[in-house]
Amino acid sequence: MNAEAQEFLGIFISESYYFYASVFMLLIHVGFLAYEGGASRTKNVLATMVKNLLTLSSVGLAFFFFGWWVYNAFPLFPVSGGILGPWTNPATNETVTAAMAVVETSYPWSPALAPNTADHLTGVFFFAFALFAMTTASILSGALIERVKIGAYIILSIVLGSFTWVVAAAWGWNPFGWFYTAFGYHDFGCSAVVHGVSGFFALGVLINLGPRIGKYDERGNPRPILPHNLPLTMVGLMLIFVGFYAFLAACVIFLPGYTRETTIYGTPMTLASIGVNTTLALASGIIGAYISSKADPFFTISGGLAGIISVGAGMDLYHPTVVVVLAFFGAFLMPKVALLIEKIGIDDAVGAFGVHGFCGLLGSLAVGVLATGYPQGEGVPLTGFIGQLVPTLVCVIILGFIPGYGTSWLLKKFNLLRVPRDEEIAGLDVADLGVEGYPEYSMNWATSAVNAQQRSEIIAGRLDPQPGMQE
C-alpha cells in the first residue's frame, strides 16, 4: 500500500468510526420515544412521541444554525478571551488562531458542511455534536410529560440542546475550554456538561409548569400516576443503554495520525475501557435502585442509567471496582431523591432530576474526590476537588437551573406554558393531534358514556368533564 492509500485509510477509518457511532446514538431517541411514550397514560402516548420527534428535528436545525458555532466560539469567553466569529482577528495570539481554525467550518455558511472530498471529519463531528444535542435536550421531555403545550416545549428545548448545553460543552469539554484550562476539569463521559445542566434545566421547568392534574390529593400528598405501559418503557430504556455505549465511543479521540485513542482532554483512553465501566456501572446501578426502590420496576431500570451517569464524568480513570460501588452508591440514592422531589410538590413525571441532575452533579464531584491529582495537559491544574465543583456548579445552576425556571417563567407569564385544564382532561393526544393512540380499545372512556363527539365540546370548553374520566 503506497502512502497516499495509507493516509486516505487513516481518513476513511476516523470518518467511518464518527459516522457508526452516531449512527448507533439514534438508538437513544428510539428509546426515548418506547421509554416517555410507555410511561405517558394512554390518552397521552401519541402526543408524547411526536413531541420527541419534534425534539430531533427542532434541535437538528438550531442546532445547524448556531448550536455548532456555539461550541466552537465560546470556550475562552468570558475568562480568557472573547467570543469567536467573523469579527475576530486570527492572528491575536496562537490560540485564538487555532480555535478560529475550527470555527470557520461551523458558520452555516461553511464549504466544510457541505458536500466536500476535501474534508471528511467536520461533517461527521456536526452529525455526532448534533445527536449530543438532540439527546441532552430529550432528557427534558420525559419531565415535563402530559401537560406542557407542544410549542412552549419546542422552544425550551431549542434553549436547553442548542444553547446552554452547548456553552457548558464549549467550556467544560473542548481542549480550548476555560473549565479545563483554568481548573482542569475532567468530565469524560459528560456527567454535569449534558446530564447536570438537562436535569437542573428541567427542575427549574417543572417548578412553574406545576404537578398534572390528580398528581397530588388535597391533602397535598402525591399519588401515583402509573405508565400505561411499563414493559415498552423498560425495552425503551435497554435501548437507550444500547445508544450509550456509542455515545461514550463517541467520546473517544481518533483521528488520522494518531498513535493512541484519547479523550478530548488529550488523556490516554481506550474503547475497552468504556465496554468494562459501562457493562459494571449498568449492572451495578439496576441491583443498587433494585434494593432501594424494594424492587419498584420503574426505578430498577432507570438505576442502570443512574449507575452510568454516576460514573460518566471519570470513566476513563476508574478502576472497575471504582465504578462498581460508585453506579451502586449513585443508583441506590436515585430513588429517595425522586420521592423527595416528588414529595415536596415537583411532579417529574420520570424522575429526571434524579437520575440526570442528582446523579450528574454526584458524578462530576467525585473525579474531585476519587481521581483528584491526575495530570492534563502541559499547563493546566491536576484534577481536584474545588477544579470539579466551581466548574460542576456552573453548569448546573448558570446553565441549567436558572435559564431552565427563567425561560419557563417568561412562557407562564404570557400563558403560554401549559395546557388548558379540559385538555389535559381530555388528553393531549386528542386536543393536539385529534387522535387516539389506541382507538380499538378506548381505555380511558370505557367506563363513561362520552363520544367523541362529547369529547370534542369538552375540548372546545362546552361540557364539564363527566365522571369515570380520568384526572
Contents of the next structure:
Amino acid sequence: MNAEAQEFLGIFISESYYFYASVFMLLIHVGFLAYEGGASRTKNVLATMVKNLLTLSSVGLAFFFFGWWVYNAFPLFPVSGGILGPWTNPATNETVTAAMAVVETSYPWSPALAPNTADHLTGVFFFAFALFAMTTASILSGALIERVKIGAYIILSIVLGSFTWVVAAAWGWNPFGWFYTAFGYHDFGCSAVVHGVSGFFALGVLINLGPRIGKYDERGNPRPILPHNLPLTMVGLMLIFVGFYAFLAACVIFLPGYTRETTIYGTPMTLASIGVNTTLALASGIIGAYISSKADPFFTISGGLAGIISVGAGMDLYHPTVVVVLAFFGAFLMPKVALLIEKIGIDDAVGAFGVHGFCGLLGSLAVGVLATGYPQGEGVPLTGFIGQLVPTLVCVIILGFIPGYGTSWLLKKFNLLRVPRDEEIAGLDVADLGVEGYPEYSMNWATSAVNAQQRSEIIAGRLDPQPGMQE
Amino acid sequence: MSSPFSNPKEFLEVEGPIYTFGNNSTIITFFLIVSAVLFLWFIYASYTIKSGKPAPKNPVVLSLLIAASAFSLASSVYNSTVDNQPSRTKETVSLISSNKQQWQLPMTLIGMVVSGSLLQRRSPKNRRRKRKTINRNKYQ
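Same protein, different state: after the form predicted alone, show the form predicted together with its partner chain.
Full complex below, order starting with the chain above.
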C-alpha cells in the first residue's frame, strides 16, 4: 500500500467511525419514540410519537441553520473573547486564528458541509452533533406529553436543542471553551452539558405548563396516571441503552494521523473503558433503582439510564469499582427525586428531571470528588470540585432552567403553550391528528374511571360493566 | 487527589493505567468491597421485594443462605481452576472437573432453592398482615 492510500485509509476510518456511531445514535430516537409512546395513555399515543418524530425535523434543520455555528462560535464568549463570525478578524490572536478555521466550516453556506472530496470530516462531525442535539431535545419531549401544543414543543425543542444546549457544549465541551480553559472542567460523557441542561430546562417548562388534568386530587395529592403500554416503554429504554453506547463512542476523538484516542479535551482514553464502564453503570443503575423503587418496573429500567448519566462525565477516568458505586448511588436516589418533584405539584410524565436533571448534576459534580487532581493540558487548571461546580451551575441554571422557564412563560402569556381543556380530555390523537392510535379497539376501558380491581372483576363476570364501557 | 499524575506531560504521554486512585489500591479495594456488598444486597432484595414492598423475612437467615450459596459456587469455580494442572491429561482434568461439578452444582442450586422456598413460606400471622397492607407502589 502506497503512502497516499495509507493516508486515505486513516481519513476513511475516522469518517466511517463517526458516521456509524451517529447512525447507531439514531436508535436513541427509536427508543424515545417507543418509551414515550408507551408511557402515554391510549388517547395520546400517536400525538406523542409524532411530536417525538418532529424533533428530528425541528432540531435537524435549526442545527443546520445556526446550531453548528453556535457550537464553534461561542467557546470564547463572554470570558476570553467575543462571538466568532464573518465579522471576526482571524488574525486577532493565535486562539482566534485556530478557532476561526473551524467556524468558517460551520456556516450553512460553507462548502465544507456540501459534497466535497477535500473534507471528509466536517460533515460527519455535523451529523454526530446534530444527533446529540436531537437527543437533548427528546429528553424534554417526554416530560411534556399529553398536554403541550405541538407548535409550542417545536419552539422549545429548537431553543433547547439548537441553542442553549449548544452554548453549554461550546463552553464545556469545545476544546476552546472557557469552562475548560478557565476552570479545568471535565465532562467526557456530557452529564451536565446535555443531561443537566435538558433536565433543568424541562423543569422550567413544567412549572409553566402545569400538571395533566386528573393528575392531582382535590387536596393536591398526586394520583398515578399509568402508562398504556409499559412493555413498549421498557423496550424503548433498551433501545436508548444501545444508542447510548454509540453516543459515548462518538465522544471519542480519533483523527487521521493520531496515534491514540483522546477525549474532546485532548486527554488520553480508550474505547475499551467505555465498553466496561457503560456496561457496569447500566447494570448497577438498574439494581439501584430496583431496590430504591421496590421493584417498580418504570423506575427500574430508567435506573439504567440514571446509572450511565451519573458516571458519564468521568467515564474515561473512573476505575470500574468507582463506576459501580456511583451509578448505584445516582440511580438509587433518582426515584426519590422524581417522587419529590411529583409531590410538590410538578407533573413530569416520565421522570425526566430525576433521570437527566438530577443525575446529570450529580455526574458532573462527582468528577470534582472522585476524579479530582487530573492535569489536562498546559495552562489548564487541574480538575477539582469548584472547577466542576461553577460550570455545572451555569449549565443547569443559566442555560437550562432560566431559558426553559422564560420561553415557556412567554408562550403561556400568548396562550400558545397548552392545549385547550376539551382537547386534553378528548385526547390529542383525535384533536391534533384526527385519528386514533388503536382504532380497532374500544379505549373506553383505559380512559374510564374504573380501577384495575373492578376491571378484573368484570372480566371474571363478578361485576356488570358500568355505563359507557363496552364489553 | 485521585489522580496518579502530577503534571500534564506525565498524563498526556502516559503508556499504561490512567484510572482514578491508580496510586492507591486501598481505596480501590474499598470500592470493590462496597460493590460486592451492593450486589449481595441486590440478590437479597430480589427475594424480599414483592409487589412493591419488602416481605417480612429474617434477614440474618437469608443472608447466611445467600452467602453459603455464593461460597459454594465460588468453591466450585476455584477447585476447577486449581485442578487444571499441566501434568494432568485433558481427559483426567475434564473427568475430575465434571465429577466435582456433579456434586457441587446441585449443592449450589439446593442452597438457592432452599433460600427461595424459605422466602415463600409465611406464617399465618404474616399472611394476615400481608392482606391488610396497602400497595404503596403507585405505578403498579
